[in-house]
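Only one chain is included here, represented as structure tokens and corresponding to the form predicted alone.
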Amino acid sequence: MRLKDKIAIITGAGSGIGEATAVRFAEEGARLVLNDVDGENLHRVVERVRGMGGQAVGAHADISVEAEAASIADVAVKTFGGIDVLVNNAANFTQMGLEQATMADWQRVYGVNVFGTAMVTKYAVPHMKAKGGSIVMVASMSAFIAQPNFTSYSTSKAAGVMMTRSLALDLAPFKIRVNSVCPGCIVTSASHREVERLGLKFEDWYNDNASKHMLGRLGEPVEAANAILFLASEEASFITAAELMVDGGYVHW
């Protein structure tokens, strides 16, 4: 078992790339203090992840309030003793241009992607430093390449790369790895509300969405879920601050 009596963090855990992660990791045998904003999805991937075998406890918050994130990392600490993993998954998704985006939008989309992230991550660390661990942020294809309507949600997973590499240097000497995960189009709950809001049909979203892609599809959470473990455990021990894409081709096509 790869994470075998290792503690991890998931924020975001409620759904889609965070729930087939808490997933992963229970099968490799981690113990898991799961977030997520929406409580009645944290207690359903709390419940399944339990029913297992593995071992789980929610983490009930909205990382844009710093309080909030604060006390998910107490949460590990006062269940399993400490934390040895951090996937910091949680995002605010919306696709909209400048023009279209308000001061408020902006707001949410970085009080969850950029600063909620480094807040849940300012009080993981000192928890860490002792004997080290593994840092993952979801970030996203979207912080390498331009597309249309998703400035705000583009620049803040941007940010997220450069504080995954930032922290990488930063922990280092406390060997903490800071790595990036960068997803693709991912098929997910979140997937079909954007589309729903959109006015489109599935089908058509799908089609023109996987055709960007080298292999000709779009991605499932648990092809996400495996980069991240993999990040996540020793056999990633000589890697930090690199970006591993998931992608499917698409930036480099």
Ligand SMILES: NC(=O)c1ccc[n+]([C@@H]2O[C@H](COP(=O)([O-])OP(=O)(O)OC[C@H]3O[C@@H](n4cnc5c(N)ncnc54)[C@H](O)[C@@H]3O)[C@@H](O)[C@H]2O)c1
Given for the second form:
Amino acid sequence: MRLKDKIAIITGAGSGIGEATAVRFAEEGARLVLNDVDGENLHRVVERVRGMGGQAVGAHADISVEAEAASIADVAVKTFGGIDVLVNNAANFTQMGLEQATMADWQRVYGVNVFGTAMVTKYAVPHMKAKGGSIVMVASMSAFIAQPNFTSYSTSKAAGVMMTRSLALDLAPFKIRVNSVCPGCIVTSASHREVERLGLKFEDWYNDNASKHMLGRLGEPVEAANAILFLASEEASFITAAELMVDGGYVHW
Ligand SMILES: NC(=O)c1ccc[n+]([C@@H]2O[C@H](COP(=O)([O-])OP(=O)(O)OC[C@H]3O[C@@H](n4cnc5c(N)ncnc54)[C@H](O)[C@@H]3O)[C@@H](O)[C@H]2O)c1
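Complement to the form predicted alone: the form predicted together with the named molecule:
Below, the chain from earlier opens the complete complex, with every other chain and molecule after it.
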């Protein structure tokens, strides 16, 4: 088992990539602190992991509120006694161009993707310093390429990549590795919301996007989860400050 008895926090674990990561981590023996702002989905995923024989506790919190972000580390320490792995996966997936986005839109996107991620990490790190560990940021291929009307989301994900590199340097003396996983288009509830927003048929949206990935298809949540698992585990012991693209070749085509 690649994460046997490791204590792992996963934010945004109530659906999509976060849920798939929770399931993969449970299969590999981790003890899980699962966070989401959506209490119903969070409860469902906690029960799903327990149904597999895994250990999981829910930390219902909106990470864009500092006190709530801080409470996630508290749940980990009180329930399991520490933190070995942090997966910063929760995000606000609102895509908007500069002229459409209001100050409130920018604050919402950055509040979760940048400030919330920073706060969850700030309060988790003191509990990781003694033993070392691994932090995985779920960034995006959008951090590296321009896409129409993606300004707020893409810049927030580029900040996530730079947060990864900066923290990797600051936390290396404590044997805490920090890396990013950068997904291409992965089919999740966020994709369905996007299709609805664009007023497209799912099949047309899928085919158009699939043709932009070298592999000619979109990804599944478990494919991103497997990359997160690799970086979280000791198999990645000499990897830090890295960006692992999980994008079917999109960015380099
Ligand atoms: N799906 C894709 O194509 C894709 C591509 C690139 C990157 N990503 C990234 O992958 C990660 C997961 O995305 P997904 O596609 O699984 O989306 P998703 O919407 O299925 O899951 C995101 C989860 O985060 C939770 N969340 C949102 N705001 C929160 C907050 N303030 N506090 C706590 N939880 C919050 C949501 O409730 C949701 O359960 C995100 O960081 C996203 O930017 C996704």
